[in-house]
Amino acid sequence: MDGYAGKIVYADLSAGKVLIKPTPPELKKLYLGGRGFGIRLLTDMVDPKTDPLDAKNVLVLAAGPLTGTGTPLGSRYEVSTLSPLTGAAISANSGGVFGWKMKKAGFDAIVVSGKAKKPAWLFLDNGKAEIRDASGLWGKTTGQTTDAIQNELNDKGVRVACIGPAGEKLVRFACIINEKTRAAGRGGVGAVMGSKNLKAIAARGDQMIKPADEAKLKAVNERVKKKLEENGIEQALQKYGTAVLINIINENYVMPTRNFQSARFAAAEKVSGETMAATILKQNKGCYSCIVKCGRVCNVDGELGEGPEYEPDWAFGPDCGIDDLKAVARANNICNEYGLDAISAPTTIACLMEMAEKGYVKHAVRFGDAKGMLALVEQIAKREGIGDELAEGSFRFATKYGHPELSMSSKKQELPAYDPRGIQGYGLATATSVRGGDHVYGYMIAPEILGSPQKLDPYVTAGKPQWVKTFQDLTAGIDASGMCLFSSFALGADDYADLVAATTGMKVDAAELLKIGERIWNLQKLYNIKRGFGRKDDTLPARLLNEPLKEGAPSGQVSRIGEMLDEYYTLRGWDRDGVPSPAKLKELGL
């Protein structure tokens, strides 16, 4: 009667067996669920010294409160590991159906540990939970693993989280994938469950979901639904999709093209969202509870796949030089299939593109090139030829040729979509973000760039870094809660608090929520730095310190993360290296 399902299954791969205990009333109060579960259960389990890939590491997926309650855009669950591609505590998240059905079939969280003797994947049943054999799954593509164990169960109800060849291939990159296109997609946590030799987690069941107080929650969700359906940016991404953002960002000159090496691109209309919806878009689609339907079923040339979302949109597009939309949409299925970071893999590319035009590696790619992208992203997840080089990630594979310099990303994971020389607090948010190049850790883009909740002047510096860390606590607190991240651009922290008071009954204000978020930001950060991450790594490539934007309203800026850093470390209680100081690791209980 709290939200909750009120059990974790501990699965230990190395012994092969599964472990039931009920979900701890402390972890709850501190930490939520979410992120908050995954982050305190791998900080509490696995050593700093740990190397990601090993078996000592662990893998959890777990939901939170407001998962499954039929809350508009209570959908989400997040996976937590030690990342192979950063190297820090990291968590992914991912949408879709899986994270209620998680919940359905009993369990607030799954903990993964050790490594299976052969291919394995854990099956969760309404209560009960088993270590299946893959072995005739391994080397299959996303969705066909999703159809084998649903025939194999003969119920197309259950829902399957898996990874692909790239999983398997230990790609640093790869990802986890849901419901056949729905993604857990950043930092390689598919490489961490392919180095278990974990293929699919399947999840069924009718447990009830309910809540503490069921007239509470049903008024307070009156409220967030008219909320959600008034408000504008919600209103675009039901109309044209998150790829809505392709012109809005092109527009303010911070479209970061061909590698980052200008912020605009002549030919965006072209793979814009507009374009999308009058060319291959067949319908909109939503995740569990959802009322916004941003994601996009797309046909290309009779090929259905959901997206491209604006990230690979992006990152195939603009990043690469490519105009063509269909190509996009394809190498976004391509990653949907094999289980690929849809950031990570593309931007990789744009990255190679660079070095082969400046001569620095033998290769005939080019920007622009749709033909050799599309035959790259294949190469990538199968680890052929130069794909196996490049399925280390940009730094790796820049590194390995001598120009460091040339991958754009910060502590090793690549950038998203937006310029920061021209947007100052996402240039502090993703530098400081505990996870690498990000930027749904802290999305600075809703009020210097959308106006939500209030226009701020992309260029300055002054405010933002308590802007960011307010960002980056509510965040923690979201990913937390079960709710989407995209419900914020319409409410506010008074919102989701009062929606997790009502599910869960416990005395929950925005303050409080804040200081959730507050504790979760702190433990990841706390862990990385005994993982050797420090104030150096706090930083962005150089290009965007040292090359000023040449076009439109930003020209002539640089990031300048270097005037914000110690106020934000400040305003955090940090030491000027960026270390939590004792009293405010006291005041958050760490």
Given for the second form:
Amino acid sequence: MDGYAGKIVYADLSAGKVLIKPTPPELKKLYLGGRGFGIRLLTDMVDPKTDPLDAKNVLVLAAGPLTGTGTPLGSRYEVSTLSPLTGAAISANSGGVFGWKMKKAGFDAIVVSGKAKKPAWLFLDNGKAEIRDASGLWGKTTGQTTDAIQNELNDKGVRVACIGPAGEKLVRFACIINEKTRAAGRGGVGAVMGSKNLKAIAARGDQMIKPADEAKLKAVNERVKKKLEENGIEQALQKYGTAVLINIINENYVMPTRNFQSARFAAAEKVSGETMAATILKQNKGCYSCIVKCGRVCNVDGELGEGPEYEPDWAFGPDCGIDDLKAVARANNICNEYGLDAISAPTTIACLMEMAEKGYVKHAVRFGDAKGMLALVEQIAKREGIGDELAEGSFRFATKYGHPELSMSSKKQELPAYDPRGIQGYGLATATSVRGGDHVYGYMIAPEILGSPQKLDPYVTAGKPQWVKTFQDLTAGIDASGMCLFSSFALGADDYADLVAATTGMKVDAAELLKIGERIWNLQKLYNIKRGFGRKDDTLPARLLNEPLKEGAPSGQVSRIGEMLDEYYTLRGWDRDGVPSPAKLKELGL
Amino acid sequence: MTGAKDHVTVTVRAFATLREVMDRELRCEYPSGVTVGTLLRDLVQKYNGLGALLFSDPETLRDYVNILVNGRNMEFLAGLSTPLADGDTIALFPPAAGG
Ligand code: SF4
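Having seen the form predicted on its own, please provide the structure of the form predicted together with the partner chain.
And the full complex, kicking off with our chain again.
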């Protein structure tokens, strides 16, 4: 055994057929799993000219070899597809229990192609797979869908990944939700699922997943567990959840506020992780085999929900000028129920707020209007009223009204919760991210703000391209392994490599893991070039490049990605346009 | 009373677990020339349990502890020797992260 479930299921919804094939050894060796499997299978199967919402696009859900093998934080699966928001080949990551169940059902990956004639769901049942009728599920929320499938099967143990009404309505940033609250959030993976008339995927089974070297894995697991338990950052994650970042980022004067018009929110304390812990937090919660348990179960006037995590907390809060934590938590719950990305939905609303305040769009909503914000979230999910236009994402919306510069996005995907003007390396990481505006494809906030693994001056550009490249490659490797990225505050490349080697039996050291990551990154890049992406797209909104910050220590600064881009390309072995050189491709076996 | 010129008044803000052992915000007055190091040693004297949260030994901060002076990490100023000026705000963070 090698940590893999051993099979990939191909569901052709147009033909109504499923096919089960062994997981190819070459795929394991070169791409490991998760994001690696997804990007390889996607780019092999889909013509680069394909429209993301066309039946010819495919959707790949893939776990990694460390998913569900008992390694702490080995909980993740990755969804890869062509994004209807950015147009790029992307992946989105989720935790919870679904990834483990998928492997218990016998599958390393699920490849969905075509389009069902009527609503369907896919049932993975202990080595078998079948397409079932979902007519009765269409229109239901993610919670209702999960309950309905569990009831139909009379099995609470079956795990469900599904879309809500937003995915059905092809909202360009609809997400996929598993276990009601865990999201493969970004890039509109839920819209692709909706375009295929696929409402849900459910998995159960009791297949054994065994590592290659049980004794060695046990020893590495012990070492890793100790590091995680002793690491101060991981301890804080458990106590305050990711929202502990609200005060940290705000005190650094890099908290995007009111659609990035400033970088400090005076009322940040009211929506902080500390306030959450003291008010609405009921308990913390973890994904499969997690000892950190950063998830938040919150009680808002009797309504139980999970989250908000830092990103939605910031986006519905400071970015919309809102300091009402309960409203933020409610908005986050609506996103989970309707299946909306809780970063792009609120940041698109923030874009509308600025456009409305400036008189570019006629709408009553203003910054700080919690009630108006809550109504807009539902309207987006249902594509009602102005929600129908906002469902296209902030870039298309702002462009339609003649002000694309007010969309705070990169490659048409909304930027997350950090102002690049005061964090130079992060700016480069998000501008060059192959999936568009992003923070988890290379989390430069760790060294530049949090001091992990070491403190880097956030205002300096020198040396950052190398850091960005290394972080991006390592993250791709971690995403392929099935580990949660939050483990990386305590673990290094050697730890992941040892885990992978003990689990798979393959010869993997830190250098090899980074190489696998680099291969995935370059494959994604290469394919996106075929889809028309280039140097012009590795950029940030003009506001962040030209309008200096006005408050606190980073006053006067803009993002200086121009100083770093050429060096970054050179380090990557790419030409001036960002095209991988033949030598680099040969080195990576692409 | 000493003349205002001889003294500086600074605001200290504490976050996350630090709030379990100290006030979340306080104003402190010091003779001018005070450094971040003096301020921290003073706070450690004042608040039981703070020392263990901030320092691994008397001169070394614990890994991932971040001290900001007006939003700038003191690491990129003069570290514990960073001088404080009247009106400065010092933010104290224990190890913490998110994403
Ligand atoms: S650290 Fe948080 S997100 Fe990661 S596996 Fe644990 S509970 Fe899930």
